[in-house]
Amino acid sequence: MVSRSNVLGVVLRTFVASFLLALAVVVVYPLLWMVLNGFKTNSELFGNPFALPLQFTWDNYAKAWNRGVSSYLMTSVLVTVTSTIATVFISAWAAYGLTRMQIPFSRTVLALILGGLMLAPAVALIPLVKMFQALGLYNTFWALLILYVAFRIPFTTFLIRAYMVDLPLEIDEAAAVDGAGKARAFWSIVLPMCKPILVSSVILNILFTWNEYLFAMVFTSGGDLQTLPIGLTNLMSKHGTEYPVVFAGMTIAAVPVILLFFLTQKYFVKGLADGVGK
């Protein structure tokens, strides 16, 4: 016998499932449209926006690649790799000091480092431009590297510190008994034990740097040093009538981070759970 509440339950479950699936379609469809448009010709695109491409040619992808996307990609990779390594290293180093050392005014030091979390980068923008012009670093790779590291230290230190606090101090002391110095203990004992949070810090910093727009736009204006987000808007303004080429460029920019996310999803979720759950 089927009870009334059971029928209600089935209806409710079906309704929820349809809603969740519909939402997934809303998310995926524009992305699919983007990738497919990269394979279309201009007239196909304007003819019927929903249609599949008549034939899958890589022409637009090759054009986008040759019209600057390869160089934007190189810049993005270089800036992302260097700033991520520097940020995570400096933050882990600071987190070790904050959790393992006696530091005078330690509460103030902690507040100064984590306080950066509250500050919007836009607020420092105008003075930073003047400063980097004066230093001769405006429109250079160094400007982006320094800014990304400085503005990401608070959040990264916050994550790593929260993880290190829970590691027992005895493991350091055992290292000290064995005659290892603090630096040695940091490198060979504490850092390897922090691997889960280091992995998620790296992923979060890659996502941030790869996608950052404001600093990249202001500090590399007019140079050949342009990251993908800036390069794509250039591609759009220069080749605005050849939409399929722009779609191909967007796809090239999006694929690496989507791949990174799916490959590291397990660690990423675990890292977020550790980092934000505290």
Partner chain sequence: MRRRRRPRGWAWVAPALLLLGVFVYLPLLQNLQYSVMKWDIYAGGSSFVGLANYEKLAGDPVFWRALFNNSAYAAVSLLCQVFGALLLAALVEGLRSERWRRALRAIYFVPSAISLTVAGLLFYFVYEPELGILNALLRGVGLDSLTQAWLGQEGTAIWAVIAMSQWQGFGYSTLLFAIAIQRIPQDLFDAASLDGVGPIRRFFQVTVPLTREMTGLMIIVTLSGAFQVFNEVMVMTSGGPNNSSQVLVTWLYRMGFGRNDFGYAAAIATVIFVLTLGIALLQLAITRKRRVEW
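Next block, the form predicted alone, ref. the form predicted in complex with its partner chain:
So it's only the chain below, everything else dropped.
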């Protein structure tokens, strides 16, 4: 006879599998729908938006690319890469100092850093605009770089510190015995051991910067400084009746981040589990 516990186990596993399958459909289907509609004509899209394209051609993707998406993409890549590297580097140094070095008032310093999490970007817009205009940084690449780094350091420091705090201090002591200074211990020992949380931090910062809209809209006034979120808005306003071209532009914007996540998902999940979970 089949025991009651075995029946309950099968029912539970079936329910969990069905739930995860439904969740996957909810997440994947809109992306697939967006990609497929990028291959359609306007008449096909309005005729049956849920059908497959009659012919798979790259015309809409070429139009989106030539109408500014290529420029927006390059700007987003530049801003995202530079701000992410700067944010993770500064945050890792800060986390190392807070966890491995005897810093006076370290708890106060940590509280001040984490206090930045409570500062809403929208609240700081007006003083930031006036300050950047006075410094001559308004509508420059440096404005976006400084803002993205400054607003992401608190959260990134929190993540990396949560991971570093459980690394044994004996590692630093052994490095000191071998003649390694703090900088050498940081670069050669501690930082490689933090690879999972560093990858998680990189991905989270890339996602934030890649999709950030408010700062990019307020602190850039056109030209080559516009990132993908602003560029896609311009594309929709200028070519709003050509919906397949807009879908193609949205697909081009989404593909790099999706590929990055799939390539690094193992480290991403491990880093968050070991960092935030501690």
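Since the model is a prediction, treat every value here as computed from it, not as a measurement. Rigid core here is just the name for the largest C-alpha set that superposes within 1.5 Å across the two forms. Positions refer to the first chain, counted from 1.
Verify that L54 and T84 are, or are not, members of the same rigid part between the two forms. Per C-alpha fit, L54 does not go with T84.
Since the chain moves as two rigid parts, how big is the smaller part's turn between the two forms, in degrees? That works out to a rotation of 11 degrees.
Taking the rigid core as the frame of reference, how far in Å is the Cα of Y29 displaced between the two forms? Spelling it out: core superposed, C-alpha of Y29 shifted, distance 2.9 Å.
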